[in-house]
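One chain is shown next in structure tokens, namely the form predicted alone.
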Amino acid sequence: MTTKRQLFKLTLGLAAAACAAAASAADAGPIKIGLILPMTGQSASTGSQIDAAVKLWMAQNGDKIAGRKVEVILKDDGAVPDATKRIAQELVVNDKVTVLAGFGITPTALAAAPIATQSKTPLVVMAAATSSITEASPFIVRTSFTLPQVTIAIADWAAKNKIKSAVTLVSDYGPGFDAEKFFDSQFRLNGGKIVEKLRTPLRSPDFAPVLQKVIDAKPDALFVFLPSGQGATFMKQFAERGLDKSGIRLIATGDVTDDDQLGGMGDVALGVVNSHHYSAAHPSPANKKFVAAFEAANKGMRPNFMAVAGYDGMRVIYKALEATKGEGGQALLDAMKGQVFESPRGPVLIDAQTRDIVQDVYIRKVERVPSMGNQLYNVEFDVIKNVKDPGKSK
């Protein structure tokens, strides 16, 4: 009888403890994630891709962690840094968010960095790609990529494929500077010659004047980096100026042949060799499942490299919150560091020292794929495994 009474009391005690824990979790309120994205303006495609991926992750994995509801607060900054800073302050001070995430371009990520540091709020960069971003705050973690990561691969490929001279054309801001610098150094290291370096404005660029300079320079190849969303306009003007028939080879980072816009570029994009960390045509089972779910949830919209970074960013946040049982601050940041998992893009690691992503980089060629509706895709034909950001060691 004594044993039965003790067991009954123990059961009651456990039940009471569970009720108390549930009540405590409820009292704590929801876990809030502040998602700052450019939903309007020139970078709106970045915002729509990441927003769709965040929603897909939550639809597949639920909206509760440690008994608390997860609430995503989406804010549009229009890719304007002053707006980003104000929104980040409001999210931290007024909404009491546990995590900040998103950040479509480098200037917006840098604008929010001091707020993350001061408030000890982990900030997950899902898009911006300048190498130095993670050095702007000890609370920044990145799930996208860096330009040095993907640029060195195409520079090596060019030098090995009879390209002796090149002109570089990049957007005039942080990632463009990284792309220009690392293509230049790696291409020249392999014996190549840079004929000219050209830059275009970040906002509303007109490519015609710089493309005429490329024609006049007569290089073997033109290397291009442009932010997501500008590739279609560039490819149209590239064809209009006759460069597709000039004998000058176009090589690029994968931002230019972005999956989100590739279908509308037409035959001018065929054969463009580029390097990047994600293609919707990546043949892994994990990616096929991701693409099918993404397209089903978004009326056939094809996921791009921004989408996969948003999807993986939510995974990093969720797994860290599960580890800390909803606690934020330094504990949450520490739980993000060192995560290793299989992404739709391939195997990835969040480097514990740099808080940056380590991932495979693929060399791809734009082709029509009969088995995928004869649509244009970036088809991978080579891979460089486990690439760290080279910018961290320069």
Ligand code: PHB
Given for the second form:
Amino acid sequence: MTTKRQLFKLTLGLAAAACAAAASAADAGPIKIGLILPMTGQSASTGSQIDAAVKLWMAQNGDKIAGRKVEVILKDDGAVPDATKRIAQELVVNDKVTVLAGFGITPTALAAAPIATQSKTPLVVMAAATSSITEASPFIVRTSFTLPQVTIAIADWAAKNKIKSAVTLVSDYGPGFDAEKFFDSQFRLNGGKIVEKLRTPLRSPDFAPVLQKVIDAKPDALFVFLPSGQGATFMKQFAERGLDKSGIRLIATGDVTDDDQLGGMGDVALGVVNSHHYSAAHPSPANKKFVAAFEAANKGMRPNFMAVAGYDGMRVIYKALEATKGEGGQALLDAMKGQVFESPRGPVLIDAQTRDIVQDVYIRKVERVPSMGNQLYNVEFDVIKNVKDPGKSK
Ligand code: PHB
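Coords for the form predicted in complex with P-hydroxybenzoic acid (PHB), given the form predicted alone:
Below, the chain from earlier opens the complete complex, with every other chain and molecule after it.
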């Protein structure tokens, strides 16, 4: 239980941290980045992908800005929001971090938002993808994506490709609600029919009961969003129930055919059409360089969309710190807004108004790629340029 006294002390601490943020450029101590990630539990792959990408960025770009050392303090929150909130407070009040970053799932980003606001600490969301997150604090900047941003493209593709009826299956929390809502409205706008809407719990989902419902409903397609880390289990159960041979087409957001797990999914994933903002097979020179360096530094581990958002998040933080010479607070936030650069995923912008990322969204198909070790990859075959998050309420 938090007592009134503890709350008072905390508010004082956060206010003091806000003053310290403004003064930090003057002192010669290290610039600290508090990186909060799920390094354990069912979202641990998100943590290890982002951690590896942050380390790669620093190996390539050094650990000095404006003559000061940059120090990343990595903390594991296990994707538990109460832990995230406590850790964020400690990082701000005790460690006096200049930036908070990471946040593997939506509830953890939302739990830390008030800390960013009260202490005026810029908070860079590198994973969580519910549209409304950036509205939870004026100090939040996002380098990942939003579900509405990537979902509309697959709804359009489906309607144009002889899919007339669909069942939706999403994870039962924020990003799932966004995916369900935006697939539903866009598909119906295109004349499609939603036959049934199914949801599975965020923690330890069992897909067998919902897959039976899909078989019974016999739609032309099943649209799926599940958070990174659940795709492989889902695909296994999809195949075990014979759905890959049922004539029901599987379409998804790229979270399901996640590069972290895709290599091990087997033939069941072949031909799955999905939409997303990053593929490890994106054929740009910048991405080829990124993938080669990431794999070399991580025993062959393939980077996924979480890794690229962590890498780009560091880019946004570094360029902003260089511009402010290490000063934090509002000045640092302002220096993050409006950044334009070429990411391994393609061209991106941090929208100055919404603090959310604007990026290209690709339609991809899972294929074996002979030139890439005959492994499964999401091969891009269409692109929608410069997509803003369509989910903002204003
Ligand atoms: C989220 O919790 O916001 C989230 C996590 C993993 C994803 C997408 C969204 O792949």
